[in-house]
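Single chain ahead, by itself, as structure tokens, in the form predicted on its own.
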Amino acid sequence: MNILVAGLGLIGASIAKTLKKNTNHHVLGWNRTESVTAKALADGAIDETGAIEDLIPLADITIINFYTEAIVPFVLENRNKFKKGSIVTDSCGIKTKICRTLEKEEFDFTFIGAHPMAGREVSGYDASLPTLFDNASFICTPTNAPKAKTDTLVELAKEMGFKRTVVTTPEHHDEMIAFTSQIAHVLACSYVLSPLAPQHPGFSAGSYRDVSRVARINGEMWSELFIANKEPLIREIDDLTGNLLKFREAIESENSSLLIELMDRANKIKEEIG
């Protein structure tokens, strides 16, 4: 198969790494900076280039990577290009906002939206891996779409090499993404936000070091995922600050049969969930 792949940050040309290591599929590559697509070239990250009105309508496969506020109008601005009966998608960290956006209208392809799970701390094409998606999982979030269609993305993410894919609503979707991975990384901000984390060396070890990582973050694009998924990150907010309030009460009373209730229940959860 043709497949294009729009955008070539971090997650865009670790797509099209992927698919070069582990596919035999043709892989047609576009940046809005045309240094990097040519770096993509160079590299063997991608096998072919040119105008993207140019390559959309010779593509099975269109992948859109792009931050959350521009895909719907790519889909829209282009939806007269894209190959009849051809599938496009994207890796945007969010589902409802987009899927539910585009099942409203009508097309002569199928978009289903799609999140490959993984990530790095620094971001752009030079940090980009053809590794990134080792062991990793790959969601669909199909609304309208063919099951044929999700199929056909579904054996293209295992080929790629994903160990897991899930489809699943853009809902559900949503609101698991808020408690894995929106929560952490607020959570993370606030962490070292304290006046105290400028002290830290000396003092930390694993503790420190696993609560802060996900701090490193690109606040433009998270703050979109963010405002787009506000009502199920609202409600992860809640329940965190719910259960700090309940330690910060047992510390203040020194209620230390309730601190450790609360701990081994933690505890309890964490080994049967891993």
Given for the second form:
2 protein chains.
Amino acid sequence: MNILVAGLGLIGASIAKTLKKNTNHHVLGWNRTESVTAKALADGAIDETGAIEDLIPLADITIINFYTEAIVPFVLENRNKFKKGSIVTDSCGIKTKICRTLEKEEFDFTFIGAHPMAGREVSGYDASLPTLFDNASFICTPTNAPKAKTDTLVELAKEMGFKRTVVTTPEHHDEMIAFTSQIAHVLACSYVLSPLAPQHPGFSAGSYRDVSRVARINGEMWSELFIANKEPLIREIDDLTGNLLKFREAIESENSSLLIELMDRANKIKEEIG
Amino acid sequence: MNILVAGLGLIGASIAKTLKKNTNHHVLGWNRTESVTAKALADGAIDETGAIEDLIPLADITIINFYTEAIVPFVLENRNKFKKGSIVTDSCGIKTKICRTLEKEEFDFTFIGAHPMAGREVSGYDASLPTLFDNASFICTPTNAPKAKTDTLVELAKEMGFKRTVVTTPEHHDEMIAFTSQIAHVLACSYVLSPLAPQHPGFSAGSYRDVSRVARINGEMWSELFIANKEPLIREIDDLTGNLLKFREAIESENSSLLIELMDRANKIKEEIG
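Alongside the form predicted on its own that was just displayed, please also present the structure of the form predicted in complex with a further copy of the same chain.
Below is the whole assembly, all chains and molecules, this chain first.
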């Protein structure tokens, strides 16, 4: 197949490199900043490049790796250029807004929202890795897509080496991602914004390092993702602050049996589920 | 020197193993459960054991590795048995309560509170490692101890291989530890107590893993530590929930410039300080 990777930042370029490493598909690549495309070509991360309007009609699968707000406009603007019968997918971290908008349209290609679940604290082409998805989940949210098209996309993810593939609804994806990823970023940032953070050297160990890691964040990208997933994320923030207040009250009233009960429940979840 | 390590759980046994690996001191070891002491002796983690009342008078330095509430009573009960001119120290994660109580007493030995800052999600002798402190800070809070005694203890920490030594007040230690360690444990537990946590497999990646890691917790030990450090910890919980509410309001009102500003500040702290 001809696979077009549009957008060669951390995720797009890692997808391109993974396709080159683990599959025999022909990889077309495109990036808004041309110097990045040239570098990807020189690195062998892509096989071919060109003007986006020339690449789109060639692709059996187009993978769009843009910021949240740019995905729907890109699909709609190019609606008459995508190859008939082809699959168009994306790698954006939220799915409901994108998939429920695009499923209302009539296309002669199939749009299937997807989320290859991996990331790094650094971004851009130079941070991309051919191994980024080795232990990752590939989640797709096909809504009304024909089963055969979903199967093709899932097969590609397996061929690429994703550890696990999940097919679900956009709503379930977004609710889970609000918990597993978005709130983790919100709390890492909230944590390092403590006035004591700058004094931590000499007083910190593994727990500071791990809890604060994802505060290395691309604010522009994540603010779009947070706002696009507002309701599930606010529910998670409310759950989290509710639990923090339970701890606060138990500590304030020196209620050690309640504290032990809360921690034993948390410990059990980590022990049993990981 | 004869160094007595009293309590051979994760921290005590790691101290004993580190002393054996990196120094030539004679290591006396004692644990309430005798089978643990026997194992430590068989492993070469300690050189010698015996009844606690026979070991205490021999030690030039006694390192007490018990739960928070047991440290002051142990020092007071054995006040007439410690070797004259010796140093008695501990490894407890909070310092004000212990040090400000013991500094009021007249001893013919010197008590210096200490905190070798390392830990694991697992506890007990079998989890102990001779490398646990390789990248760790050794913090001590001498209050009114003579400088020569503090210097001896700090030298020992350097000999053991601690990466960094910090001498400070118990109050500053406790405030910093509330931020770097205790609140990180509170928030990891609060996080995994979300009703969505059990469904995370397939939807999680590095951020879930890292933020939730320290929810593998010994509730009994940590509830003592939290209550003993109540005021600084509650201040940190209030700071954290205050920051979470700033994020909540910015997301609710779709204020992306405020969200970007909050994340840029957090990112800058991580970038500059780590």
